[in-house]
Every structure is written in C-alpha cells, then in structure tokens.
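The chain that follows stands alone, in the form predicted on its own, written as structure tokens.
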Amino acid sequence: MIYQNPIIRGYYPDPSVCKANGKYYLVTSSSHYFPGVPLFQSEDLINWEQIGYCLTKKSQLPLNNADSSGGIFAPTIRFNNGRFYMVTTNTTIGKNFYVYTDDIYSEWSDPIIVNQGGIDPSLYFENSKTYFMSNGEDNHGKSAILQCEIDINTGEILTDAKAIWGGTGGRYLESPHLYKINDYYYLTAAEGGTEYGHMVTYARGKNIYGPFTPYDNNPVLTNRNLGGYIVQGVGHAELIEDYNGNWWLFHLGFRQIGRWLTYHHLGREVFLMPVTFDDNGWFSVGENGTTTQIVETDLISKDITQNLKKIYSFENTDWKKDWQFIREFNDNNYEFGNNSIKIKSNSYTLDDNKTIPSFIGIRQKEFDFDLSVNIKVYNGEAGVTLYMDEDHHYDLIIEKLNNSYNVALILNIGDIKHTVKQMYVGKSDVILRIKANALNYEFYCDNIFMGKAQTRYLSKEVAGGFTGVLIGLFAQRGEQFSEFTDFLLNYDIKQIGGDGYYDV
C-alpha cells in the first residue's frame, strides 16, 4: 500500500505504541493541556481514532501554575499481564508517575509515583520483574540513560539507578526504550534535541544492564542533513513488531511550511516508517535512515486505505476526546450542545500566564483550511482564536461596548499586541472566518476581509515552547455566556511531490 505521513497529524508529539487483543494503542505528550495524553487505537497501523485520554482527573494532572509548553512530557504505555502502564513526568511537579488500566476504555488509576529523576520514562517488564529508565547523568556528570528495579504495584525503587549507556555523543540525550529480540537487548534513544538535529540512535548488548554496542551507522534516523524537505525535526521513536512480524518505527517530526522556510507551527506530528533488521540482527530504518512522506510498502496490504479525516465539526467530534482545556477544565464555564457550545468569562484572558482562561480548543492538522463559526455575545467579548501560547495568538473577537457591538482583529506576537482592524457591527452575532495556508491566516466577519498574519510568528522557531497551534474558542472580560453554533472546519489536505515538498 501506499500512505502518507504524518499518520496522526498536528500537535501530537513523542509517540508511544503497545499491542493488546488484536490491536494497537498509541500514547502521546500533552503539555500544559487538559485532559492529558491523548490516547488512540489503531488496528492496522495506518488509521487511528482516538477513543480518549489517560489523565481525566485533576488528581491526576496538577496543572497549577504551568508554564506554557510545561506539564506532561513523553509518556510511554506498556501492556503486561493484561494491565496496560502509562508513566510519563509532570514536569510541572517534578516527578516521574505511572498510571494503569485494566480497561482500556475506562478510567486509569491515580499516580504512582517513582522517585527516579530525569525525564522520558521508560517501563521494561521481564521475568516478574520491572525496569524503569529515564535520561540522566552517570558518575562522571555525562548525559546517560539511567535504569533501575522498581516494584510495579507500589513504585518502590528495589535497586540503584545505574548508567547503562552513554548514546553516541549527541546532546539531549532522552526517549529511551528497552526491547529483547531474539538474544538481544536494544536500547533506543534519541540526541541532537527536538528541533532540526534530531535524531533517532541505538546500541544493543546480551545483558539488560549492558554494556551496550551501538549501531555502526547511527544515527539510525534523521532528517538533519535534508535542507528543503517538508519534514524535519525526526526522532524520539518507538520500535513495535507487529501481529505479522514485521518491524516498524514509529517517531515525532514536524512539517516545515515551505521548502526553504525553517518555521513550523502545527507542532510535532506523529510519523510512521518501515524497519529492515539484517543478517546480523542489526536494523535499519525507512529510505536510507530519512523520513519520507511517502510511504510505499508491501508489509501492510493494499486492501488497507488511509483515510484522512477533512471535515470537523461539533457534530462529528467529541467534547471529551478531541477537544481540550488550558491547564484546567471548570465545567461552570461551559455548557456542551450537539451543535453549539456556550463559554462564560472568567477573571482570566488569554494573554494571561499561568492561569485558566475560558478556552476550548482542537488542534490545526493541516496547513489549509476553511474555518467559520456563528458567535454571539452578551457582554464582554468572545470570539476564535489561533493559539500557540499567552504572548503568541491571533483573535478575531466580537465584543459589546456599552450598547455597542465591535469586531476586531488582534494579533499578540511577543510584547507586540496589534489590532489590524476594528469596525463596527451593530448586531450580537456574527460569523467569523478563517483561512490559511502554509504561509498566512486570512480572517473575514461576515464575508469582510478584516486583515491577514503570517503563520510564521506563531511558530515555535518564534514563540519557543513544544506545542503547536490550537484553533480556539474562548470567552473573556464579561460575566455572561457566549455562544459558539455552525462550526465547520475544512481541511485541504495538499498533495505531495517526489522531492519532498507540497505541489502548489
């Protein structure tokens, strides 16, 4: 068959995959959002739904406080025994946790708590033991990946963190994950940071606490050296055999928004490609260890279609899977229809930090789009918003002024805070617009053209941070509901060329 990547598209970054009954489940960062860590289902590697999230509970996500791009970073899910693990670091706490399920459909435990530092964890099950590795540094104060015993049912850690390898001298080193094929353990990680050095390494050696021989030809995967290629940024990847026996990465990356434009700002994405283990038992992965977007391949049949979703709206999206909440979800804000959703102010905006605004929002998936809402407002403003973090979003808002009704176009870039246009609209309600492309954001009230922004200013290259741009809808600076109906996203989703960029 042939698919495309990304195969899960926008801001879903550090993927983790299991397998259990038949099928695949799929685990990923959350950030500073609420719920937290995504979770999908998949049964053929190329088509996933997301049936919900691991951390739904505020006993299970304290956000208080987080920074933007702060909170849940890298969660890895592991199955055994028929209890499927989630362990992940709230960074907003320090500290590293697991969580557990024995329905996957259900809810997931309170945290356990492992007092192991570092971030990326990592569970690794044999023999009725448990190991738990994170990123560190050994003895010498050298990056190392750390591993110990711990006891699953409690946290306790049974023996001491031991620096088991050093990866092949990229900084950053994280994302570890152990697995034992055939007589060996392979250790895989990833160096050169989450940006345009990433890469994806590994070693193996026939003892569990090594020493490690890494590969010949590491790093096993990067785009670093790719200059104009949509795709860059690879890595931080999870090794799976699938129920056929064939062997799989699966890793974040991100799309560029032009051939020789280093900005993005649909976040880290979640990518899919072939591995080919060797005579030696020594893999390799994808089109000589890059990333394509492409993908043809006789290991999933070609009776399998990719199906890209193009089309959301409240109708055919779930308020509690698609959907999600800055730092915190208060349900005295809102009020969920079939087709509309109204939001009441709180003390908070978006340009705020650290705090709760009354937000909602679902990730941008593609470059292109054709996106209208039906608002109205009582008092106070509400509107849609393009938001990357509190000091780097665009709002295109409606707001009453006394008995006056304005709308306005803002753009928050850093400390530069810019309204393109304001007129006056003399009603409550109104539909607001936005299109885009790889390049800009068009915004329109009513069908009048009220100002465009570069999407490059709400990349990360500009805005900093791990996260990618979230389409929201929020309210602020009143005491009433506004209410949000006919919400339609459009998706084109672009097709792409042999040498790697968008045909346009």
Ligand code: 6LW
Second form
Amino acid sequence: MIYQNPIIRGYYPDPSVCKANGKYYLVTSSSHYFPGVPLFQSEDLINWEQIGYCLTKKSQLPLNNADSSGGIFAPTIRFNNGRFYMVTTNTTIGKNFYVYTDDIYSEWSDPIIVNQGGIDPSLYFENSKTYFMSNGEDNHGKSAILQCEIDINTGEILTDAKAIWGGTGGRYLESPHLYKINDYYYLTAAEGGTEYGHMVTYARGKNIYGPFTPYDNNPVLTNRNLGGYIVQGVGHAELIEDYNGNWWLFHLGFRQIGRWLTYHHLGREVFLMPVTFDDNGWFSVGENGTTTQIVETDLISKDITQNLKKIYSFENTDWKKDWQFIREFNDNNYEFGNNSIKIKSNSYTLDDNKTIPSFIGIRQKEFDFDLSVNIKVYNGEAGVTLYMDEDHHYDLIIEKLNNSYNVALILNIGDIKHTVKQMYVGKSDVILRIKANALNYEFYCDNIFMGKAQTRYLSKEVAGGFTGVLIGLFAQRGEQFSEFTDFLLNYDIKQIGGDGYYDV
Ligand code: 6LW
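With the form predicted on its own in hand, show me what the form predicted together with the named molecule looks like.
Now the complete complex, all chains and molecules, led by this one.
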C-alpha cells in the first residue's frame, strides 16, 4: 500500500506510541494550549482518530502565565500491567510528572511529580521495576541521558540518576526512549535540535544502565542533507513493533513551504517510516535513513487505505477533541451549539502574552484551504485569526464602532501591527473567508477582497517557539457574546511528484 506522510497533520509534535487492547495509542505535546496532550488511537498505524486529551483538568495542567510555546513539552505513553501512563514536562512549573488511567477512554489521574530535572521524560518497565529517564548532564557537565528507578505508585526516586549515554556529539541530546528487543536494550534519542539539523540516533547494550554501543551508521534518520525537499527536521522518534511483528519509527518532522523556502508554519507533524533489523540486530529506517512524503510498503495490507479528512465544520468536529483554548477553558465565555458557537469577549486580546483571550482554535493541517464562517457581532470585535502566537497572527475582524460596523484585515508580525484594509459594512453580520496556499493567505469579506499576507511571517523560523498555526475564532473588547455559524473549512491535499519535491 502507499501512504502519504505526515500521517497526523498539523501542529502535533513529539509523538509517542504504545500498543494495547489490539490498538495503537499515540500522544503529542501541546505547549500552552488547553486541554493538554492530544490522545489518538489507530488500528492500522496509518489512520488515526483523536479520542481526547490526557490533561483535561486545570489540576493536571496549570498554565497560569505560561509563555507561548511554554507549558507541555514532549510526552511519552506506555502501557504496563493493564494501566496506561503518560509522562511529560510542564515547563511552566518546571516539573516532570505522570498521570495514569486504567480506562483510556475516560479521565486520567491527577499528576504525580518525579523530582528529576530535564525534559522529554520516558518510562521503561521490567520485572516489576520502573525506570525513569530524561535529558540532562553527566558529572562533567556533558549532555547525557539520565536514568533512575522510581516507585510508580508514588513517583518517589529510589536510586541516584545515572548518566547512561552521551549521544553521538550532536547538540540538544533529548527524547530518550528505552526498549528491550531480544538480548539487547536499545536506547534511541534525538540530536541536532528540532529544526533543520534534527536527527535520530541510537545505541544498544546488554545492561539496562549500559554501556551502550552506538549504531555505526548514526544518525539512523535525518533529512538534514536533503536540500530543497519538502520534509525537513525529522527527529524525536518512537520505535514500535506492530501486531504483525513489523517495526516502525514514528517521529516528528515538518513541511517547508517551497523547494528553496526554508520556512514552516504548520508546526511539527507526525511522520511514520518502516524499520528493518539486520542479521546482527541493528536497525535502519526507510530506504536510506531519510523520511519521504510518499511511502510504498508491503508491511501494511493493501486493503488499508489512508483517509485524510478534507472537510471540517462545526457539525463534523468535536468541541472536546478537535478544538483547543489558549492556556485555559473559561466556560463562562463559550456557548456551544451544533452548528454554532458564541464567544464572549473579555479584557484580554490576542496581542497579550501569558493571558487567556476568548479564543478557540483548530490546527491548520494543510497548506491549501478555503475557509468561510459567518460572524455576528453585538459589541466590541470578533473575527477569524491565523494564530502562531501573540506577536504573529493575521486577524480578519468585524467590529462595532459608535453604532457602525467595520471589517478590517490586521496583520501582526513581531513589532508591526498593520491594517491592510478597513471597510464600512453597515451591518452586524458578515461572511468572512480565507483562501490559502503554501505561500499566501487571501482574505475576503462577503466576497470582497480585503488583502493578502505571506505565510512565512507566521512561520516558526520568524516567530520562534514550538507550535504551529491554529485557525482561531475569537472575540475581544466589548464584554459581550459574538456568534459564529456555518464554519466550513475545505482542504486541498496536494499530490506531489514521485520525487517528493513540492512546487507551489
Ligand atoms: C520537546 C523537545 C524539543 O520536548 O522541543 O526541540 C520540545 N526539542 O524534544 C517541545 O516540543
């Protein structure tokens, strides 16, 4: 069968996967968005359905004053003795913690703190012992993966942390995971940083605390040498054996906006490549240690087809799964309908950092889309935004000013706030529309062209951080509800050439 990477599209970084109950479960990081840690399930590794979030209560996910791209970093999900565990870092409180559940379709526990530092924590279970690892430094201040034993019932650290591997010398050694395969312990990691130099490395050893011998051909996966290729930044991987005994590597990557345009605004997404073990027990990835957008494999039945969802509406999305809030969900500010939502403005605006604007967003999953939404404003302003962070967002708004109504396109790029066009409309409700491709967004009000803006100025390369663009609905100023109806988002999923290059 043939599938197209990424297999989970849009800002879903740092994937971790486990298998249980005949299914596969996957989690990703979620930064300062609420709820936290999106949770997916699949039966075929290719098609994934979001079943909720791991962190759905403020007691699990305090994001007060979290910076954009702060909050929740990389998670790990594991299944042991009938219980699911998800361990991660809340960088806003500077703590590693885990939650657990015995029913993955219901709520997870309150957080259990593990007082070991670093980020990208992972868990490994063996012989009724639990091992906790994260990135850090050895006794000489050199980057290393640190591992200790913990009491999984309390999070108490039972042994001193030991530096078990220092990687292969790449910067930013992170994302450790440990696996026991036949007679060896395999330790995977990310190096190079989560940008264009990203890579996956690994080593193996006979003892759980090492020594670990690095794979001769590290990095086992990287696209850093593929100039001009759409898929870049691959790294932060999770190795898994499927129910048919085949091995796979889930990992993050991103799609740059053009062959020679090294910008990405959709965020880091979930990619999948097949893994092969040689006769000596060393594994390699794909054809040549790179991630391709098109993957042809006989390891998955040709009866399975990849179903990439193209149309999103209020009616075919789930408020509790597909949509997220900035830092917190204040239920006084939202009224949900089947084909509508009312959003009440508060004193915060999209330009504020560390606050809780009245905003609900869904990830932009493809370069090319056509969006329309009907907005009725009663006071203040409301609109649709392409939101990267408080300093990088494009807003198409309708505002009530002195009993008249205007529509405006406002671009926020770093220190620049620019009104491209402001138009008197003389009514309180309009149909706002955005058309997008890899390079540009075009904005319309009732089919009147309001202007365009380049995607690159919402990219991670310009804005920094760890997120991706969310298509957001918001209300601000005015302290009153605005009404959004008939949200219709149509994606055009480009079929790229066999060489995987992407011409806009
Ligand atoms: C994640 C870490 C990383 O925890 O980014 O740059 C962090 N590398 O692996 C947030 O996604």
